[in-house]
Every structure is written in structure tokens, then in C-alpha cells.
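One chain comes next, on its own, written out as C-alpha cells in the form predicted alone.
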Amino acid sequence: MGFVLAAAGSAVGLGNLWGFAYRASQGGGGAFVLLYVLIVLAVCLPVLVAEMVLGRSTGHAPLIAPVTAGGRGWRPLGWLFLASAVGILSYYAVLMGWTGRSLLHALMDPLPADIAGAEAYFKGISSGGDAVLGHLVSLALTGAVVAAGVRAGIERLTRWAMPLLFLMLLGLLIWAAFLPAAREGYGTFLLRWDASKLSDPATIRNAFTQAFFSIGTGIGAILAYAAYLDRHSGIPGEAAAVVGMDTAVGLMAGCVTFPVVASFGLGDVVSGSTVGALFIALPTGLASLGAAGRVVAVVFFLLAYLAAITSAVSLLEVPASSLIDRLGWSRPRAVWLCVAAIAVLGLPSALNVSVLERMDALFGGVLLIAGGLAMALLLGWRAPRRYRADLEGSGSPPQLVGALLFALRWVSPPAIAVGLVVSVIDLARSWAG
């Protein structure tokens, strides 16, 4: 259980209650929530397990597992998942500090009555010294937790996190569902259907993303995590409670932030801007609530915060653990080296949005997936008899893993080939543009 938790706490975080209203908003609708269902059920699933028996088998550290699994050809896939821990974590820490201080002024302060104030108050939050210390402030917390141990740090945190979570956000989700337009909500935003949005390259790229991104498959963290599962654990099984509850997580996200935006008009705030859904229209809806909104408003930037750090907390755990693993350091040392050398990493996100932007579609898009696709054919391909003398190991039927061995080889890495192709010249585009 507490690996579980702890596992569903690395996926479930900002990309959940943040990244998935905002791409759904784009235009995909129901074909982006269709398309997110079926990439997380047939590629990310298999992948995840994938990364699990690779954490479990080898007992090692990301930057040192793939090598023990393929051989020295394989050393660039753990550079890999360093890069893209470190990458995602030096500027998730800043939104990070984004909720915080967002938390902090809801507690104190009114919230912002109209959408010119709120963007004034998101200015201020997301840039200059405001930015910079919420930034380190985020990292600074998250290394405590980190440098606390496994058990006693890690694993503390989420085992009473995440159901504090669950019932936040279904507290929320009852309340949204009786705001004046939740019916206009859910239609107009996550269950709109048009057909032509499943071959469009945005949609595409958007639900890859976020099933990347919200699952936390190719980057190393699922697999920090397993490195420490014993040969009794039934993979499987956890892996697809961690998909369950990060998609749960997802869509009753998306069922309370729809309702706010369709009840009070804020529909073009969260479709043109990356930030626009959790920052700037949320707290404009709720302050016409007044002292109810103000409470609504605490309890969201609560779990947003609480999301946010069981997240981050596994993406510190991969190179912290990788340099315990290979340089026999201590957990503190190097805890807050990486704490350190992040931190500065992460500056240029913290005084500039479209920096920040930029960081999440490389590192939290295409490297992301990219690592899901290594992960795929390192265990499908070069070495797929330790992922079945793992599973079948620990009393998993070998039907149940063949077909699992068999989407690893056969779906997962065209389809994820397929995403990772079209990110790229989507992303090409956009960027030129």
C-alpha cells in the first residue's frame, strides 16, 4: 500500500488538476479524452510495468538500472531519465511556488473580482523575487522530505497525502456539480465530440503529453520507487491502480474545473493560456462566491499544493537515489546537491512564463515520451525474459503476462513512435510560428 500511494502520488499531481483542463480546452474535447483514455490503457499501462519490473529486477538506481538490463549500449537511456527528472523538476517547482503563494493569498487575502485583476496578481506571483522564492522555498521543502528517507520521508507523506486528496477532490467535485452551468461545462468542454480532432496534431500531442506527463512513464521515477519492491509485490496489480487512480484523478479534475469555467464565463481564459485554468479563472469564478468561493479556493490550492509535492518528491528521488547508487553518497549530500544545482537550473523558468512553457513541451513532452519508448524496447525487445521471469516470479498468470509482453512489443512502441514523431513536428511548427 504505501507503495502504491506513493507511486499514484509520483503521477498524480499539477499535470492532473493543471495540464489536463487546459489541453482538453484546446479543441480536443471528448476526442482528447478518448484518445488520453485509450494511450494510457494500451501504451503507457504496459510501460509502466515495464518500468516497475526494471526497478524491482535490477534493485538499482535509474541511472544505473538500464545498463544492468541491456548492457553499456543502454547508458544513454539512464542519462536520459536524469535529464528529464531534473529538467521537469527545476520548473515544476516554480508552479509549484505559483500554488503556494496562491494558497497563502486566498487564506489572507480577497480573491481577485475580475480577470484584469487576476492577471495583475499572477504577474506579480510569476515573476521577479515573488517567483524565485517560491521556487525555493518548493525545493527546499521537497529535498526534506527527500533527505527524510523512503519510509520515513517519502512514504509518511503520501500515505496520508494522497486520501486527503481524493476526498478534497471529491468534496469539489460534488460542489461544481451544482453550479448553474455544469451541465454547459462538461458538454462544452470535456464531452464536446468532433470526430476530425483525433487525427489533428495538437490533439495528438496534447493527449500524449498529458498521459505521459500525468502517468510519469519515461522518466525513472516509478522505477526509483520499484527499486526498493520486494519479489512478493504483484506488479500488475499496482501498476493498474496507479493508472486508475491518476486517471480518476484527471477526469474529476476536469468535472470541477469545466463547471467554473462555463458558470462564469471564463472559457477563452482557459483555452489561450497555459496557465489560465488554475491561476487566473478559477479565483476570478470563485470570488463571486464570496466567503463560499474564498473556502472553495483554500481547499483547491490545498490539494494543488499536496498534489504538486508528492509529485515532485519522486522526480528529486531520481538523481538523488542514482547518485547514492553510484558514488555511495550519502541520502543528504546528495539530496541537496540536487536541491541546489536544480534550483539554479530552474531560475530562468521562474522569471520568464514562456521559458517555463518551453521547459514543460521539451521535458515534460518529448523527452518524456521518448523515455517511454526506450522503456519499451529495452524490456520488450532486449531483455523481455527478465520482464517475464520477474512478473511470473511473483505469481502473476502467464497469460496475464504474455499479453502484457506482447503489447509491450507489439502497440506500445509504434504508437508511442507514432506520438513522438508528431510532438516533434507539432512542436516544430508551433515554435517557427
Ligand code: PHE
Given for the second form:
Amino acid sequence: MGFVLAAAGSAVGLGNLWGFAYRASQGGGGAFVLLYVLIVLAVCLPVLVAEMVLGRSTGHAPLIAPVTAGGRGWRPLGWLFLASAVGILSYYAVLMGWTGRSLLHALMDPLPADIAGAEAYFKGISSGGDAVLGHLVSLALTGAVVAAGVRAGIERLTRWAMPLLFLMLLGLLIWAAFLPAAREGYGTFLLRWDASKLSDPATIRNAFTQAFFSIGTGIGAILAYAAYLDRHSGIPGEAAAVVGMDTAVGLMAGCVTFPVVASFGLGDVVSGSTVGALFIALPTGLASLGAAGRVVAVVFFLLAYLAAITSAVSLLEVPASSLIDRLGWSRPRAVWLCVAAIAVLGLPSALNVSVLERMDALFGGVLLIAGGLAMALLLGWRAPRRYRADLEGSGSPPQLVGALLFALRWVSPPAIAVGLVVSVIDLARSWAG
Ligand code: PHE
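Requested next: the structure of the form predicted in complex with phenylalanine (PHE) (the form predicted alone having been shown above).
And the full complex, kicking off with our chain again.
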């Protein structure tokens, strides 16, 4: 149970609350949602199982586990995990800072009265000293949890944070369903069907990125937790639980955000689709509800901050456990060194939103998907016996293991390869233009 909650804590994060709304609003509609769910089930789930097997069967940190399973030729994969985790955390902490700042703001001051006010306010929190401070404080909190250890820090946090988060989200979901334009919100952003979007490169890139980022597989974060897992737990069931919770939270968050957007006429702000959309649209929409709106804003940003910190700790665990495992460092020393390096690396994102967007596209998109592809190749083709032996040894039925292995060999790699190529081309095009 501790593992499932910790892994779900890693999966459920700003990717579900902010990323889903951000990407779903870019025009893909129902095609985006469908592709996203299909990729999660057919492509990411077998890879997540592979990642858990890699952690449990080697007992090593992400830097070393690929070498143990695949030999020296797989060393670059360990470095890819480290680079992606460090790169993502460097801007993720900035987003956490914005979230924390929005929470404090909603607690202390009235919400911005109109879009112009919200935009000005957002400029304030996303640049200069405020952004840097939020980034540093968020990293320090993350470091404190990870320094306390996996059991005493990470599991203790996720045990109460995850159920609380789920309850708050459920409350908001019900509240949003009664907003005047709730149906219109679901309809415009989540259900509108346009089959041509299925082959639109931007929709495909969004769906792949959202699936991999939101589950957080392909980077070694869940691998690092699985290294502590005992030999008896049924990995496929646990992976399915994590994927189920993660997808549910993503969809639920969309069902909170879009009714707000539609009901308060904020469609333009959101489809302008900068990373700030949620931070601008949500407070503005809620402002028109007076005190009740402020309560909702506080709950939402509190929930988002909790979700974010349980994800950030798993990202930090990747480099920290690798230093501990590889160099024999003490946990606090490894953690605080990583925090210091990531703090510096994140400064450009804290100071400039377009740097943050690029970091997200590169580390949270392309590198993460590439790591997922390599993970599928490692356990599907290089070490399939390890996959089979670990799962059957812990009591999974052979037919289930056979089906998962089939998907890992024949479904995930070609699908991810296509997703990766489309993503790289679409990204290059969007950066060029
Ligand atoms: N899944 C997390 C989120 O949705 C982010 C994350 C990515 C965590 C990769 C771990 C690894 O916010």
C-alpha cells in the first residue's frame, strides 16, 4: 500500500492538473482525450510494469539498474534518466512556486477582478524575485522530505496527502458540475469530436507527452521506488492501480477546469495556451463568485501544491538515490547537493516563461518519451527473461505476463517510435516558426 500510494503520488501531479488542461485546450478535443487514454493503456502500462520490474529485480538506483539488467552498453540509459529527472525538476519547482504563490494570494487578498488584473498578477508571480523565491522554497521543501528517506519522508507524506487530494478534487468536481455552462465546458474541450485531429501532429505530440509525463514513466522515478519493493507484491495490479488513479485525476481535473472556463467566458485566455492559462483563468473565473470562489481557489491551489510535492520528491529521488548507490554518499549529502545544482539550473526558467516552456517540451516531452522507448527495448528485447521471471516469480499468472510481454515487445516500441518522431518534427517546426 505504501508503494502504491508513493507511486501514485509520483504520477499524480501538476501534469494532471495543469498539463492536462493546458494540452486539452489546444484544440484536439475528444481526439486528444481518446489518443491519450489509448496510449496510457496500450503503451505506457506495459512500460510502467517494465520500469517497476527493472527497479525491483535489480534493487539498484536508476543510474545503475540499466547496466545490471542489460550490461555496460546500457549505461547511457542511466544517464538519460538522470538528465531527464534533473531537467524536469528544475522547471517543475518553478511551477510549484507559482502554485504556492497563488495559494498564498488566494488566502490573503481578494482574487483579481478581471482578466487584465489576473494577467498583471500572473506576470508578477512568474518573473523576478517572486518566481525565484517560490522555486527555491519549493525545492527546499522537496529536499527536506527526500532527505528524511523513502519510508520516513516520502511514504509518510503520500499516505495522508493522496486521499486528501482525491477528496478535495471530488468536492470541486461536484461543485463545477453545477456551474451554468458546465456542459458547454465539457463539450468544447473534452468531447468535441473532429476525426481529422487524430492525425494532427500537434494532437499526437500532446497526447504522447501528456501520457508519459502524467504517468511519469520513462525517467526512473518509479524505478527508484520499486527498488524497495518486496518480492511478493503483484506488480501488474499495482501498475494498473497507479495508471487508473492517474488517469482518473487527469480527467476529473479537466471536468473542474473547463466548466469554470466556459462559465466565465475565459475560452480565449485558455486557448491562447501559454503555460500560464490555468493560473490566469482559474482565479479570474472564481473571483466573480465572491467569498465562495476564494474558498474554491484555496482548495484548488492547496490540492495542486500537495500533488506537486509528492511528484517532485520522486523526481529528486532519481539523482539522489543514484549518488547514494554509485558513490556511497550519505542521503542528506546527496540530496542537498542535487537540490543546489537543480536550484541553479532552474533559474532561467524562473526568470523567463518561454525558457520554461522549452524546458518542458524538451525534457518533459522528448527525453521522457525516449526513455520510455529505451525501457521497452531493454526489458522487451534485451532482458525479456528478467521481465518474465520477476513477474511469474511473484505470482502473476503466466498468460497475463505473456500478454504484457507481447505488448512490451510489439506494441510499445513501434508506437513510441512513431510518437517520438512526430513529436520531434512537430516541436522543431513550432520552434522554427
Ligand atoms: N507525473 C508527474 C506529474 O504529472 C510529473 C513527473 C514526471 C513525476 C516524471 C515523475 C516523473 O506532475
